[in-house]
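Next comes just one chain, in structure tokens: the form predicted alone.
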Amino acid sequence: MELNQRQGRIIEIVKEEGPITGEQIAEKLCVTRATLRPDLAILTMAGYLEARPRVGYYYKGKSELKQISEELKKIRVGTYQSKPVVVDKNLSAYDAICKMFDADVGTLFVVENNMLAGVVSRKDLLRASIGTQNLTTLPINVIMTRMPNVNYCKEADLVHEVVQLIIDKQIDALPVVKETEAGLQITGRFTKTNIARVFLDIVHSTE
């Protein structure tokens, strides 16, 4: 939340002289009490000030949790996305397993003509491996989750909204995409590891 000049001045006055009544604040700013009423209401609801009957306003400040919450709501996916691990839809399930282990990831993004076509997870490959099918000849497009049933996000999306999607869908990773005339082009991935980095950076920034 960004404060206007008068709201910032109100906080300074209350910090220096609080507890202080609304009438006294208005007098110092050379305005009427009615003029200040919306500003005082905003500052109180935002957690900067607290008002006590017959006492006045005093500076409360923001809790560390509230600061962290506000920081989280500003962060966008593009700041923390990772390099995607992309494979062709005709890759065999066996090669997909090797690729997943080599890249140390839990999800592969599948493309057709360089556009997002599907997603293959550890669970998909495990399910295929316990069947009777030959993994060296089984193409991943048979076992992948196909478009339009693939969840994805964009670089401009807010991290806290994407985290909610990951929780709701109970998935480990999302492809980060850019819309083009040909389809959805993969530009990155956003995973639970990326989420952990967001929180770690916020903790370090508040130390």
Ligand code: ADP
Second form
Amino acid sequence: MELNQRQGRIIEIVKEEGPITGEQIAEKLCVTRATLRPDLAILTMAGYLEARPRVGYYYKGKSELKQISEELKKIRVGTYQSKPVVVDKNLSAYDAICKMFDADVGTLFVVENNMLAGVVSRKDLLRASIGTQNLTTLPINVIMTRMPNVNYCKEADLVHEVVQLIIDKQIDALPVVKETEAGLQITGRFTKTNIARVFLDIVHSTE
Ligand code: ADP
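Now that we've seen the form predicted alone, could you pull up the form predicted in complex with the ligand?
The next block holds the full complex; its first chain is the one shown before.
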């Protein structure tokens, strides 16, 4: 929550002089008690101030965790996403394995006519490898998780909502996409590693 200038001043006054009555705060700010009422109600509801009957307002502050949580909730996918690793749906399972090693990723995004068509993960390739199929002639199109079952996100999505999706669906990565007339164009990759980076940034930001 963004505080306005007067709310900021009220907090300063209460911090220095609390407990202090609404009348006294109003006097210091040269406004009427009625003018202050909405600000005091907001600050009380938001947890900055506490009002004790016949005593006045005193500073309660916001817990650090609550502040961190509010900051975390503002972070968007676009700030943390990585470059996507994209392959064509006709690539063989064998070449997909090589690509995973080369690109050092655990998930490949599959396109058809440059638009998102599916996702291939390590497990999909392991499953294909323990069968009797010839991996050099097996197209990933056959083993991928395909649209419309692919979960994806957009750059403007909030990270905490995307994390919830990753947890709920028990997957490691999401393609970041842009909607176009031709379909979903892949612009990025959002993975559990990106989530770990958010965590590290928060830790280091307080040092
Ligand atoms: P791993 O196979 O390395 O454990 P995941 O847990 O991400 O990786 O993948 C598990 C299954 O979920 C695979 O079958 C994969 O195709 C599928 N999958 C992975 N990412 C997505 C996604 N974004 N949307 C839908 N299905 C996915």
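Here, rigid core means the biggest group of C-alpha atoms that superpose within 1.5 Å across both forms. This is a predicted model, so every value here is computed, not measured. Numbering follows the first chain given and starts at 1.
Once the rigid core is overlaid between the two forms, residue 12 does not reach a Cα shift of 2 Å, moving by less than that. Once both forms are fitted on their core, the CA shift for residue 156 between the two forms remains under 2 Å. In a rigid-core overlay of the protein, residue 25 has its C-alpha displaced by at least 2 Å between the two forms.
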